[in-house]
Structures are given as C-alpha cells and as structure tokens.
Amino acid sequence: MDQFFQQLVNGLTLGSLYALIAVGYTVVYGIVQLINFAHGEVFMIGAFGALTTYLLFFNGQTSVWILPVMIVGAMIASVSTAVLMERIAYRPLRNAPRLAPLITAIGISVFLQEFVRLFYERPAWTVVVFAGLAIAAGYAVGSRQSGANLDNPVTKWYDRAPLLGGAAGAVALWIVVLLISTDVSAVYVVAAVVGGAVVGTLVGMAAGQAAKPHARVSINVRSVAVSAAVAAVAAELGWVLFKELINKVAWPSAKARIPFPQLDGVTGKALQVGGVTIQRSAIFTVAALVVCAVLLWFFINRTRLGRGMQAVSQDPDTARLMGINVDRIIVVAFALGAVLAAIAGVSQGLQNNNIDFRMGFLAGLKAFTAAVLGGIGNVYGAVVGGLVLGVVEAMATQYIPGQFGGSTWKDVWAFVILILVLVFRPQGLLGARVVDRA
C-alpha cells in the first residue's frame, strides 16, 4: 500500500507540472483556436529566466526568500517571449489558413531552443535588446506627450515616423559613441544622452517632413525631442546595466545541463509520511497549482478582463462590436499562459536540480496531451487532464508488468492515452467548450 501511495504522490507532482503548462495551451486555443506548439519553449525560457535572476543578484545564496524574486524573473522572461511571439509571429497570420500558424509555431519552437543553446553563455545580444527597448520607450513616451491618435490603419506608420525617427536617431548616435569608446564615465554618458537627444530630434523632424505628404496627423517638435531624449537615456541605462551587471557574470553554457539553484525550504531532505517519501519541491509544485487554479478561477469569473476573455472565446466578432479590445484580450491570454508556464519552469528546475534547452519539447507535448485529455479549450479540463496524465504515468511505470513497464515506457503510455482519447472521446474528459459561429 505504501508503494501505491508513493506512486500517487509522484503522479500528482508530475501531473501538477503538466497542468500548469497545459493551461497555457488551452487558454490560447480557447481564444484564437491556435495550438501554440512553442508554448513548451516559453516554459523552458521561464526556467532560464529564473536561473538568470539568481546568477545576476543572488549567486551562491540559498535563502528561501530568493524564490519569489526568481519566480518574478521567470515570469518576466516567459511573458516577454509569449507577447513578442503573439505580436510578431501569430498576429499577422490570424486570418491565414490554420496550417500557417501551426508551422510557424514549430519554427518558433526550434528557433527558441537554438537561441538559448547558442547565446545563453554569450550575453552580448542583450545590447541589441536594450537598443530595441530604448526605441520602444522613446516612442511610447513621445506618443503620450503628443496626445495624437497614431493608430489609423492606413497612415499609422507615416504618423509615427517623427517619433520613431527621433528615438532611432538617438539610439544610432549611442551606437556610434559605443564604437568610439565603451567607457561608462560621466562624460561619455552625458555626451551620449545630450548628443542623442539633439541628433534624434533632427532625425525625427527630417523623418516627419519626409512622411508629411502621407501623414494624417502632425507631431510637434517638443514630442519628437522627448522621444529622442527618453530613447537616449534608456539606451545609456541599458549599456550601464550590461557593463556593470550582466557582463560581470560567468554565464554557463546551455549546451549541457545547467545546475539549478537549490534553496532552503523548497529543496533538501525529503519528508517522510509513514512509508511515503515526499520531496519538498513536490509540495511546492502541488501548492503552486492549487494557488494558481484558485487565482485563475477568480480572474476568469470575477474580473472584467476575465469576462472579456469568455466573450471573445465565444464570438470574437460580436465581442468586438460590443467594445471589447480583442487584440488586448489575446495578448492577455498569451501572457496568462506564460505566467503559469514560468512557475512550472521553476518547479521543474527545483525537482530535477538542473535545466537544459531541450526541456520544453517533451514537457510541451505532454502538456498538450493533458489539455486534449481534459478537453482542449476548457481551463479546468486542462488541470484535470494534467493530474490524470501524471497519475497514469506513475502507475503505469510501477504496475504494468514485463517489458512494457518501467520508467522507459512512461512516455509511450502518455501518448497511447492521447491516441485513445482522440479516437474514443475527442472532446476530452470534461468536454471542450465549442460554440458554433454564424
């Protein structure tokens, strides 16, 4: 009997991990009818985000209070990846044949794996990210300063040209200054910021004049100057962070498994309850699922955004006519799934004591199986499906006799379950929430 309960605990732990990832699949599918096969890599990037946070700020420490900060770092990495994925890769294909976003998702999955494998130990790429963030920050502040509507679908890029030109001009001068000297002394910082603001303003005004025949709105000089100044300051702050913080860390190679931080309280000596051994990381994983499930229920059923998600999942066209910003709801769906995937990534690292760039592939497939098992499109079904899949895997490992048993066959049995569900109950255990759209 102790053996049965031990396998039940193992199965619930594994199932909780699958459930956290599976919710991301089912939330996105429920909103945009898309199977995001790159979601496993969002989970993987969450684990690397937590590790990065630890190496940057807490390297060598083991206090349990580090864990919440690591989770926040994981969330930032996962949500940023998921939102960029939706904006750059999926949104342009929203009305394309379904095969197009599916192939795109597989391509993104491979790209993210290879990016982490090749570049995690070489952080110079973050300078490019800081440059992009500086341009985005300059444009955002400048557009707010101008007060103009820059979202006209026909002329938006002409309308935005002065602000984007100002921010890009400031960042371009910042790059030139870096090529001359990488010093972060006060003289160079002031020169880069002041020079960037001036040059950016001139470039922005020139871009505005070039786009003026096609633009619908006019941007004043003050807004362009604000855009350039903010971009210059943001770019210089990014360089200081890179030089004084990021570049001083000895980053491990992601081409092999990387040890994950072991923290007091959530790792260490296992607990014994009778004849059952319970790992501390397992308690964290199950507790994380319970807390996330409760918060998710509250968010979906008790908040305005959650009700908007329900409306869009039923009929996006009618929801748009009722004043709901469908694009915003879709971004929220991707971000919500990414948050849960990030927590799952931290849980996986704590359980396995290591992470690697391939960890998201199989975990993503298992989570997809769990989502289908519970009913793709049904959030609660994803949780149930994950728990059922984890328990079935654990029990099959222990109780199936002969050459078809053991841990080497657990992945086989997981996908056998997927095939059986698709054949005999394609709507899943709880039934997918499908609405016929006129």
Contents of the next structure:
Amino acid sequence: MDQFFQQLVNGLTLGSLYALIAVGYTVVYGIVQLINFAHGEVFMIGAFGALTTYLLFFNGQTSVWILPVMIVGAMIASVSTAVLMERIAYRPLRNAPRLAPLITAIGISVFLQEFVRLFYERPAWTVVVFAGLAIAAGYAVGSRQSGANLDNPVTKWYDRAPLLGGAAGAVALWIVVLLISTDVSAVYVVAAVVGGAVVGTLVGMAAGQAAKPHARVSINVRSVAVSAAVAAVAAELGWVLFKELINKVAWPSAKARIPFPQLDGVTGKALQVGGVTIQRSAIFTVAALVVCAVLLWFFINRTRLGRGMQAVSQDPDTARLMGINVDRIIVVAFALGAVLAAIAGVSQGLQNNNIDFRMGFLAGLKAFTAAVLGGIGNVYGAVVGGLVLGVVEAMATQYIPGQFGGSTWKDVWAFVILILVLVFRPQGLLGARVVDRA
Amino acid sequence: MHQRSVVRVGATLIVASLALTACGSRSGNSSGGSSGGSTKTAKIGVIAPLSGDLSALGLGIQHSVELAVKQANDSNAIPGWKLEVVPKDDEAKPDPGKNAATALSSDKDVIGVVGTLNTSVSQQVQPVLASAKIVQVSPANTGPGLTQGANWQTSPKRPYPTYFRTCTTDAVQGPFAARYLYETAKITKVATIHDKKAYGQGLVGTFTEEFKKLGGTIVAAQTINPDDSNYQAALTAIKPSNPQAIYYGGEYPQAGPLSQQAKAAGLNVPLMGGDGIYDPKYITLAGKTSGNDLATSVGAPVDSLDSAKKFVSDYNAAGFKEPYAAYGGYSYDAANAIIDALKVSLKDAKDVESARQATVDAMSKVAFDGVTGKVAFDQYGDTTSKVLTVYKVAGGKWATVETKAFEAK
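What about the form predicted together with its partner chain, after the form predicted alone?
Time for the whole complex; same chain goes first.
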C-alpha cells in the first residue's frame, strides 16, 4: 500500500508540473487556435532565467528567501520571451493559413534551444542582444513621440526608416567607441551617449531623406533625435550592466547539464509520512499548482482582462466590435502561459537539481498531451489532464509488470494515452468549455 | 558504334590513370628511399580527437606519443631507423576515424598506430588497420568486445590480431567494484541501475555476476533512459528493497543527478560507478550530498607512481602546450610497446611494409616496466596488468581509496 501512495505522490508531483505548462498551451489555443509548440522552450528559459538570477546576485547562498527572487527572474525571462515570440513570429502571421504559424512555432522552438546553448556559455555575445534591444527601445520611444502611424501595410519600412536609422546610427557609434576602448568611465559614457545621439540623428535624417520618395508619413527631427538618444542611453546602460554583472560571473557550459541551486527548506532531506517519502521540492510544486490554479480562476472570472479573454475566445470578431483590444488580450494570454511555465521551470530545477537546454522539448510534448487529455482550450481541463497524465505515468511504471514495465516505458504510456484520447474522445476529458468551436 | 567509343575512351582513361598512379607511387617510394640514405624512416600514426570537446584528452595522447618517439630517436633505440609521428584527427566520431585509418594504411611507411580514445571509433578503425597488417595499440578503449569479440562473456574470440591495448577493460572494472563493495566495504545488498547503453549495461552485467558469485544479493535492478533527468520512478522502485549501495552503469551527466535525487528521496546510501562517472563534473552535479559516493577507474593515479614521475617531469620539460591528461601515461606506454616491438622487427627489415607482420608477432612478446605498471599483452591483446583504483568523493573532490591489481578467481 505504501508503494501505491508513494507512486500517487510521485504522480501528482509530476502531474503538477505538466499541468503548469499545459495551461500555457491551452490558454493560447483557446484564444488564437494556435498550438504554440515553442511553449516548452518558454518553460526551459524560465528555468535558465531563475538560474541566471541566482548566479548574478546570490551565487553560493542557500537561504530560502532567494526563491521568490529567482521566480521573479524566471518570470521576466519567460514572459519577455513569450511576448517577443508572439510579436515577431505569430502576429505577422495572424491571418495566414493555420499551417504557417505551426511551422514558425517549431522553428522558434529550435531557435530558442540553440540560442540558449550558444549564449549561455558565451555571455560576451549578449552584447549583440543588447545592441538589438537598444535599437528596439529607441524605435519604440521614437515612434510613440512622433505619433505617426508607422504600420502602413504598403510603405511601413520606408516610414520607419528615419527612426530605425536614428537608433541604429547611435548604436553603431556606440559599437565603434567600444572597439576603441571598453572603458566605462563617466567621460566615456557621456561622450558615447551625446555623440551617439548626434550621429544617430544625422544618420536618421539621412535615412529619412533617402526614403522620402516612398514614405507616406514624414517624421519630425525631434522624434528622430529622441529615438537616437534613447538608443544611445539604452546601449550604454546595457554595457554598464554587462560589465558590472554578466562579465563577473563564471557561467557554466550549457552543452551539458547545469546543476540547479540547492536552497534550504525546498530541497534536501525528504519528509517521511508513514512509509511514504515526500520530497520538499514536491511540496513546492504541488503548492505552486494550487496557488496558481486559484489565482487563475480569480483572474479569468473576476477581472476585466480575464473576462475579455473569455469573450475573445468565444468570438474574436464580436469581441472586437464590443471594444476589446484583441491584440492586447492575445499578448496577455501568452504572458499568462509564460508565468506558469516559469514557475514550472523553477520547480523542475529544484526537483531534478539540474537543467539543460533540451529539457523543454519532452516536457512541452507531455504538457501538450495533458492539454489535449483535459480538452484543449479548457484551462481547468489542462490542470486535470496534467494531474491525470502524471498519475497514470507513475502507476504504469509501478504496476505494468514484466517486459513493458519499469521507468523506461513511462514516455511510451504517456503517448499511448494521447493517441487513445484523440481516437476515442477527441474533445478531451472535460471537453472544450472555454472555446466552443474547437 | 557510339557506345563502343565510349567504352574505348573509358578504358584508355582507366589504364592511363592506373599507369600514372603507379608511376607516382613508385617515384615517391624511390625518392623516399634515396633521401633517407642510410637511415630509413618508419612512421607511427596517432588517431585521436584533436579537435572538439574531447580534444584535451586527444592532444594529451598525441604529445605523449611524440615524447616517446623523440626519446627513442635520441637514444637511437632502433639502429638505422628514424621514427616519425603522424597525428590524425578523428573528432571522436567513427567516420573521421575510419578516414584517418585509411589514410594511414595507404602510407607505406606507417608501421603502427596509437589510438583511439573512443571504443566506437576503434570499431571502425580496427578492420582498416588489420587489413594492412598495421599494429594498433589503444591507450583508452575499455569496451571488452574489441579484443574478445561480440560474445566476450560466453565465448571470447579475438577478432583482430593486430589490436592491442594498454588499459584494462570493463570486464574487469565491474567485478573489481563488486569485490570492493563486498569484501572491503562489507556491503551485501546492492541495487543496480544502468542507462541501457553498451558501456553501462556491460558494466552492470559484469558487476552483477561477480557480486552474486561472492555471495551478495542484487535486491533490485532498474534501468533509466539516457535522456531523462528525473529518476523518481526508478528510485521509488528500488527503495522498498533497502539496498546498502547503488551500483550505476553509465556516465556522469546522469549519475550526478541520480545520486542527488536518491539522497533527496531518502535513499541514503553511496552510489558507485565506473570510469564514466570518475569526473569532477560528477561532483558538481551530485551536489553536497555526494560525499561517500564511489567510482572505479582503470590504472593507478598517474602522479602516485614512482615509474610515472620520470614521465611527468620529461613531459613537462618537453614544453608541450597541452597537459598529458587522463590517458597520457597509457599513450606513452603504448608508443613504447610499439617501439619495443620494432627493435625486433625492424632490425633486419629492408622496408616498413615487409616488417609489419613481424611487428604484430613481436608485440605479443613485449614486456617492460612502463609508466602505468608492467606492460605486456595476453592472448587477446589486452594488457596483463589489471590495476584499478577505487575513488571516493571527499570534500568535493575525488580521493584515492585503494589501488589494487585485479586477480581472477
């Protein structure tokens, strides 16, 4: 009997992890009818975000109070990845055939894996990311300042040219300055920022002149200057951050598994309840799922945004007519999934005490199975599906005897369940309650 | 008509090219002979990963061979002959390894090869070198099948008479661990786990056989998937049988987390593994609770032996850029074994090719005191010295527990 309860505990732990990730699949599917196959990588990046936070600020410490900060770090990494992903890979394909975003999803998934593998080992390359982010920041602020509509379907790149040119010019000057000297003294910083702003403005105006014959809107010099200045400041800020923080940490190689920090209280010696061993990290995982489920219920049913999500999932066109900003709702859906995936990433790190850049793939597939099992599009279904899948997996390894038993077959049983569900009950255990078109 | 002309042109081309290559090789040969003058040249190839993740080990092998050859040339060990090292990169992959072997076997001056690092690469290299009768001595392959055939446990049969090695095999490593646990550590109940790969499965197989023979019991036998990172299922299955130790067949990326998770799940027993887990990375992955975990590894720790001290100081004096790494001592011994055989086979030989068979024959009679202990080969080409060492995690490092020669009972 102890064996049974032990496997139940193991299954529920595993299931909680699947459930946390599965919600991300289901929420996005419920709203845009897209299976975001890169969601497993969002989970992986959450784990790496937590580890990065730990290495940057708390390396070597074991106090339990680090955990909330690590979770916040994980959330920032996951949410920004998910939001960027939505903006770059999915939004431009919103009206494309269903297959196109599916293919980008798989592409993004591979891209993120390789990105983490390459960049985690060589933090020097993050300078490139900082440069890109600085240009993006300059462009974003500049476009807000100009007030012009830069998303004209025909001439958008000509319209954007002055602002992008301004930001890129500032960043280019910053790169040149860095190549001459990597000093971060005050004089250098001021010179790089002021010089960047001036050079950026000039470049931006030149770009504007060049694009003028094709552009539909004209951008005033002030906006270009603002964009250049913001880009210069952002680039410099990024460099200071890089110098002070990133460069001082000995980053582990991401090619192999990386040990996850061990914290007092959540890892270490397990608790004994009768004959059943309960790991501390398992308690954390299950508790995280319970808290998240309650908050999720509250968010969906009791807040404006949540109700907006329900409305969009039922009928996006009518919801738009009722004044709901559908784009914003979609971003919120991606962010919501990413938050839960980040928590799952931290839980998995604490449980397995190691993470690697491939961990998102199988976890993502299992969570997808869980989402389908519960009824894809149904948030509560995802939670139930995750728990059921985890328990079935644990029980199958225990009670299927002989050749086909044992832990090596657990993945086989998980996907056998997926096929059986798709054949006999395609709407899943709870059916699709949130989305009624699936 | 048209077809016939094609055939004719083709045949002409083939004949012409054959004639040309024949000319080329003949002229190359004669020029080599004439430039050599009174001292003739024999080449010793090295096939090892000289680039990529394992290049630290591979470059250590290359430099150790270079050191041995340089010393042989300096002392004029083989009168009338000069030795030369030809390093080839196998990138730790079978196909580049096979290409390297083909390139070496087509060189008429190559008499022997030191390599490879990986058992899987050797499987491709062996037949190529064997067909050219070039002797191969590996400093690092531990797969028993290389010397005793695929059915090495039941009916050992030597597949290639040209293959030798200076390190001990997994066939000895498993039983050695079993004896340590049963006889020294007084442990009678052990659970085994392996990752279903050839190395892990073989290790657990030989361990189990010996442990049962000694009188111990294997209370549980589990497997894991090499790609997994959560081993709760396997550990839960093991736990009720209350083992006193876990023996793991596999490598450190899985073994480290496995050890940590076992302890977190309340299985407070040492985990033991083979040379696949004897790596500093194991301890970082297994965390603070890994104290008392054990590993076996082939040979004695190089810096502890008197015979190795001269090698270490010579190596450092030679000014190589890379350290001799884990297999430097074995590579030095492997090169010296070849040189020892050449003293017999090259003495009266006219050219390298005719001396190849004699070298293979002489190899089986080689016997001298090397860096890693006594160097000699048994009827399968395995080293007769079966020295292994047990290491234990202590204070975040691998510490030597005991070094012993394994004796078959």
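Residue numbers count along the first chain shown, from 1. For clarity, a rigid core is taken as the largest C-alpha set superposing within 1.5 Å between two forms. The shown structure was predicted, so the numbers you read here are calculated from the model rather than taken from an experiment.
Participant: Is it one rigid part holding both residue 143 and residue 200 between the two forms?
Facilitator: Both residue 143 and residue 200 are in the same rigid part, judged by which superposition fits each C-alpha better.
Participant: Give the rotation angle, in whole degrees, of the smaller rigid part relative to the larger one between the two forms, based on C-alpha superpositions.
Facilitator: When the larger parts are aligned, the smaller part is off by a rotation of 10 degrees.
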